[in-house]
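Take a look at this single chain in structure tokens; it is the form predicted alone.
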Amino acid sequence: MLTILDNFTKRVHGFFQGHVYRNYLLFGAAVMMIPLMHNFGIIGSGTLGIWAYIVIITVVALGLNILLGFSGLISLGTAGFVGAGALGTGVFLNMGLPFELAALLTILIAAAIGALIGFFSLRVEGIYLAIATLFVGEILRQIYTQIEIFGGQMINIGAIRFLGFFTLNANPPSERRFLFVIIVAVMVLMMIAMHHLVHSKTGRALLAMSRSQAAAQAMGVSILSYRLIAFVTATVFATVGGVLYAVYIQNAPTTAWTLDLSLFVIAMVVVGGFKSIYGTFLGAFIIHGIPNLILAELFGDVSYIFSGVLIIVVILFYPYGAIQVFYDVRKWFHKGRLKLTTKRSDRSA
């Protein structure tokens, strides 16, 4: 029996380690199973919407993890760029542009703003950079709420035509489940993109910059270039998250993109785990999922008090993120297997 268990464990380990994409594809396939629970009546439409928001905000938090975890920089204006993705897509669609062009223009405009912030970041550091990005987010929020092109309180987007052939409509439950699969597929693609970025020369340069800019410059790292890369990448990820919000919800409020959302995204990165792709998803689940899926059922309106306590506990005992829990479990499993193997060897002797 132990031999069978050892062989099975080795095969599973080899399967997961064999290909760089395999883990992400399997993870995405697992998340795509959530709509099946809706089909069988296990979860309701509201619960499916909460999971969809977790997926969307994970994409946003992945970009901030590149900025905060790998580059050592900070931004408090993330919410403004999420709003840019959702509202910008809605504005361009209402102008009659096809969805693909509307999303592309929105992302390019946001990336240009991110590049400007990257240039500006050379002049400021630490808390001053945080305050500067805070005001960028506030400026964007004022633009959304004060300029008439954004439609007042809400932009109604409606059904989206994709590639000129497919109509993505959020109203029928079957279509909503299909939209969920689409946003999960995009999340997996963004995870793979982040994996390649952080394991490339660029990722190593960002890490060097985060530890010591002087040492990084001595090794030939251009601080300007890589700060631009960090801010543009984080901005693009946040904007893509906003586009996914527009695709799934198919309307976008103008007043939702506040500092609170930016702080929640930072909390997701910190609680889930710096420099961890899966930890970012876990952080989104802890910050948004647990209060709304579990604690709200048990404690009602005071659920966020308990979630706040949970966050403090995670930070105290797992300062490198809750994802370390799974690494510890894996270590315990390997130690247990080693003990079983040792006992078996002793008995054979």
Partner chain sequence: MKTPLLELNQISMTFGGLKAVNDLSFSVFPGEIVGLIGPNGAGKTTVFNCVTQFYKDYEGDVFFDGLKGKVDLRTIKVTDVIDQGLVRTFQNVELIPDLSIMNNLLIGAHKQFKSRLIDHLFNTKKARQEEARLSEKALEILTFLKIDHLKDFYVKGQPYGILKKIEIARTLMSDPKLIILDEPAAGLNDRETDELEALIYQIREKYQTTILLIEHDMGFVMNICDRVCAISFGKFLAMDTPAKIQKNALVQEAYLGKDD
Contents of the next structure:
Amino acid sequence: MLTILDNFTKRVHGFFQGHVYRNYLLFGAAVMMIPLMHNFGIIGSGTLGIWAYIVIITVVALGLNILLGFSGLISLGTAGFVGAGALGTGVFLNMGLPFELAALLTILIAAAIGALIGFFSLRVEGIYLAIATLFVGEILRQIYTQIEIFGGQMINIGAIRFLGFFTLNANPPSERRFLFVIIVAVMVLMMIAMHHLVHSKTGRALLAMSRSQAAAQAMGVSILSYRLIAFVTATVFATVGGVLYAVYIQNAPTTAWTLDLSLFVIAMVVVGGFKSIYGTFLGAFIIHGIPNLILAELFGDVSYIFSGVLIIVVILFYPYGAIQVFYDVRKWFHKGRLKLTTKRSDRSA
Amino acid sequence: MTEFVRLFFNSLQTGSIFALAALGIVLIFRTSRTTNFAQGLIGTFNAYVAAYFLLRFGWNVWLVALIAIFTAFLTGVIIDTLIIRPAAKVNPISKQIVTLGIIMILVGLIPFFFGVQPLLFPSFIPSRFGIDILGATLRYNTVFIIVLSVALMGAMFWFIQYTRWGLATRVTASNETTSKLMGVPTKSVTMVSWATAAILGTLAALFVAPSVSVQPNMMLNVQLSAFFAGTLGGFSTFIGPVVGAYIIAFARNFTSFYISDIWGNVLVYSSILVFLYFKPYGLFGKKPTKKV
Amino acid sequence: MKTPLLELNQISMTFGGLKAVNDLSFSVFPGEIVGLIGPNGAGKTTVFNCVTQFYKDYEGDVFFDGLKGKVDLRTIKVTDVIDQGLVRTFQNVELIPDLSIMNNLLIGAHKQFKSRLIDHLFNTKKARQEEARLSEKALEILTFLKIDHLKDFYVKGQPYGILKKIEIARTLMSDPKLIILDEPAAGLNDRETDELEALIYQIREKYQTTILLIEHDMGFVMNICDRVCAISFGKFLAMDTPAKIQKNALVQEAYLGKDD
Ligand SMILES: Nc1ncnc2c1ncn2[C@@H]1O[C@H](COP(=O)(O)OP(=O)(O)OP(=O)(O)O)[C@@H](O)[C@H]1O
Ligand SMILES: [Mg+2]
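Form predicted alone done, so how does the form predicted together with its partner chain look?
Whole complex next, starting from this chain.
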């Protein structure tokens, strides 16, 4: 009995020792504090909504980072897949399917389209591939805006019933805060999954494919497989983002999934940091949070100017993304400490 | 037949507008190596300038168009000097996002200068003037747009093909580093390209303005079609995107009229995707050579 | 007579109108170190690209008696060539700059990983164990090449000599029967070249492997190779011991030009 307990505590201990989990969980816990602030009236519902959007779009941008940062591929069709996640979930829910099944079906369908793009990318590259993904995005958008079952401007989703027994509604603030916690939990899970992915054989192969196709092939990396993996994962992340949108907002517009949104998601990766998981969140915060939480309050319509300047300035001065700022600070900090210790040892010598 | 004739001229007109925008995009793609997502908004911004002068001072449409062309020139030069040139060494993906930054700046500037209301803008030749062909009315304005665009593009091709400056542009487009070493003024070439592209975009915007009025997303459709035209025609030539533009205009107009208003675009886009699968560098494009 | 490990049978490769390789045949036997020499543009890299199946539309046949018995390499996909025990390096170092040296080596073991995408997403025990096992193997190789202290550094920013070493180390990850090196000594200084000579011998001993290499540095080729194959304008000139190749009239002519 004791050994089992001992074993168990050891495992729990080991779990937190593996600092990967610890860091992401702490990060998630910190973001989950935001609804608490809402609870105590420190921030309003609008602000909570903006944070929720940051969380949702982070998941989308993480997927795009797998494409842009690791695989050297680009997609201008991201918005179409976020739309697919939100609208697909809505349509299947309205057809009476349970939430989990609705989400799963949506993700599978989107993944299949992602796989098609992956195939396509073997023949078409560069700007042609980028615009081909824009075609896909546009086709999806046309379907959303035209097709009957989506019923016009918006589909209502309403309360979500999780696991068949507990229902959460976006309306009373208490339940909305709970929804917020759920989407943050999903974001953290996606972050951890991405962390594992990029530090594995798969992540290395993606990098090899984008940095040196010749070397990758000579080492046995099948370009087809990894293009597929790259596009399918990016699509799944984007669609999961869309599902989270459906979960939190509980309705889905049919017209919002335009090129602009796709470009903003790219901007989050570029501005936050290629290949960086925390950087992606930072990018989402800079691109969506700063304008809406700070600039809009201060400047209204004109705030776009500042966002634009911000994007350009970050790109010019932090080509590896704003997350670099943190690394610089850390390096600087370490250097400072190093200097101190060497000074001390000088004295003792 | 009447419908056919109407669609035919209509497609020639939209094709010309798409072609102007596409030419602007390919010009910048070739000389600055970036996809300029701001092409549409640069046009929009200067269309605002024209509409503003027209409404505010009641100036003639031709005069305000000239003013807009002049401000377009300035916009191009300013964007190139202040933003694009400092970003020369930035990686290609980030560089595209720089143009997103430009979009946002322009979107912010529009309400600041021109307010939030859409502005009306008339056609160059009032729509009551036209002739009857097989039952369809051919407006002189349509003729004007087609003739001016074709003439302008013809002049540009001649210029690119037969003048020293055109040569410099072609050389810069094919290899900037080498051109710089050979003494080609690549900086000026890029600057003039941005200015020219801005003018082309502004003309396109002024041409669509009467039907969609001047408002921030007036160029959405044109810009998207221009990208598609570039892909269909191939970005490695200047003529490709122009041909692509006319094909897309015709295909979209005719499929949405004869097949389905709803599924026409979807059909056209899907066919282009299939086409691209077999000709990945567009109609006129060539595969760039690379060695292991 | 031993059976050849690698056998090129009347290989030709044409680019547009240019015959980069023209009716070339030669063989490499197990345990040999063979040099492939020729003036610039002679078609040496093209030969390597045909052998390793980067080009598929060559004429003639390439046979390889590797880990899975004798095969016609044309029937093997470019990404499966490594499974046969045939691995190469590149003329312009092809490494992944934004990965650590250790991870660059692990790419060389790509095909030895049996875990799948799902294992990676959830970092299952299987994935972890495999990663640990192959990392150990990589560390062994790095130690053998005396660059183990650099294992966690990025490839980007390493000096050229180290880059060349990493590329060779990466080939060793796959337990190859034949290693093909495209100009391994190019860009190295004299001391590094001497070190490379010793290293190649050691690799042959320790890993029981065969080596085919392209090199312009004649001193290096003469020192290290058991046999040398000389080509010019894609055509076979001669194949013999280094000493005899040096004296060969055709080879001298190809390098020095004909003096009439
Ligand atoms: N992919 C290709 N497309 C067209 N021509 C090529 C290609 N690869 C090589 N060539 C041409 O084939 C000839 C042989 O090239 P290759 O690279 O094999 O020479 P090499 O012997 O390796 O030369 P070097 O010693 O300079 O590396 C050259 O004329 C080269 O320009
Ligand atoms: Mg070579």
